[in-house]
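A single chain comes next, written as structure tokens; it is the form predicted on its own.
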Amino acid sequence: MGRVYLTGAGPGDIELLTVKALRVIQKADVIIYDRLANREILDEAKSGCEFIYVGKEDSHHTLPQEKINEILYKSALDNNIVVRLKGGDPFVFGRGGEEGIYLRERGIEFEFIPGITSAIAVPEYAGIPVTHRGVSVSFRVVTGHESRDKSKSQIAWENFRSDDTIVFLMGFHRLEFISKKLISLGKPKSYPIAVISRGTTKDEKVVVGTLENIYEKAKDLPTPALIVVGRVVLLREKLKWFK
């Protein structure tokens, strides 16, 4: 019986995946990854080495999270080094915590690897601090894409009145949604958001608007899209660095 490592994959830019979760990728017997993590980071794996493709996009899902929970278990049996490769960190809006119980349940070791999430290093890269003194002295992480199988929202939208930067994954979808619900909540028409696509690549783009006018500026980038919202993102012009 082998043992699971439940790893990030980090944002995008392979020079961001750590050297623990290098280590463990190059000693994997089985790699099952997701659409969100590198390609070029399998190059680095052993020969002879198989791979499982488990990825996830909207409105369509190679596989259910409960087969890809199975995967991992019935791997662990017959391999001695199980990597699931996920992008970014496991615990960010990555399912690891429901594999992770899985896993334990059935008697299988495992392993956490965190990884760079997408949260911070995409607006890094994009010249997007999510603090700033004088700016922002705190951010939330929300995602978009909730569960659909919940008759209410789990998003505490009451909260977002304040200047805190807010950091929206897996809700380019929801865009339109977004900025009207902000508005709704009292922020000014002209408070500024960003949507970064595919951030940290060399495909990167960045749109820059106002939460009236950014879904008919970005509307049509290519996913993945991050979006983040707060008066952090006027810093851009001074910061923005990567090319």
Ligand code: SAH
Second form
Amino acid sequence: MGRVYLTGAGPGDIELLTVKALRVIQKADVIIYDRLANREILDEAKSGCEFIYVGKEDSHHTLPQEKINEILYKSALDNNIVVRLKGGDPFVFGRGGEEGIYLRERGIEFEFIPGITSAIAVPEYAGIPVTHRGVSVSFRVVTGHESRDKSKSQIAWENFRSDDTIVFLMGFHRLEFISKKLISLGKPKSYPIAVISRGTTKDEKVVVGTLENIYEKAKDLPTPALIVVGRVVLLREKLKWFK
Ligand code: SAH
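Previous: the form predicted on its own; requested now: the form predicted together with S-adenosyl-L-homocysteine:
Complete assembly follows, chain above in first position.
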């Protein structure tokens, strides 16, 4: 029986892959990857390595998780080194925990290899620090992709009133809702917000605006995209560096 490496691929820029991830990719017998993992990474695999793609073009319509779990399990029965490659970090909205539990229940050994998460690195490439002395003392990473039925929302919206940074992943499709919601909670209409599309790659696009105008300014950006809310967004003026 093989071992499964639940591996973070980093946010896009291939150089943000960890040394540990690269080493295991070079040894892998099979690599199971999804849409957000940079495909160039696959060029690092040895010849004869099998590749299994488990994402569709729209990140919200990946293969059912149960199916992916099954592929991981079966691959581990037939191979020595199985790499499950995920965008960013496996534990940040990556379902790495679910895959680990599934494998443990079936007696398959696994390791986690952390990755650089888009939640921090994508703003960083855009010159937006998630914390900054005197501006923001904490940051939160929140999913924007959850039930539209408000009674079922698990997001603690009422806690979003301070100047702490909020990073929304999977929230781009709800940009209008999110910005209106934050205004309704008492944030000024002029409050800073940025949308960053395809961060850390040569296709990066950054749009900075206010809660009031961001939807109109950013709605046509390509995905993947994340949203950063907070006064730290204004630091981009001084910290912009990536071209
Ligand atoms: N595990 C991943 C996040 C998975 S959720 C991580 O740690 O980065 C997927 C969401 O991440 C996307 O909907 C988008 O909001 C964000 N994302 C991932 N890569 C991105 C990129 N290069 N640029 C902008 N947003 C990105």
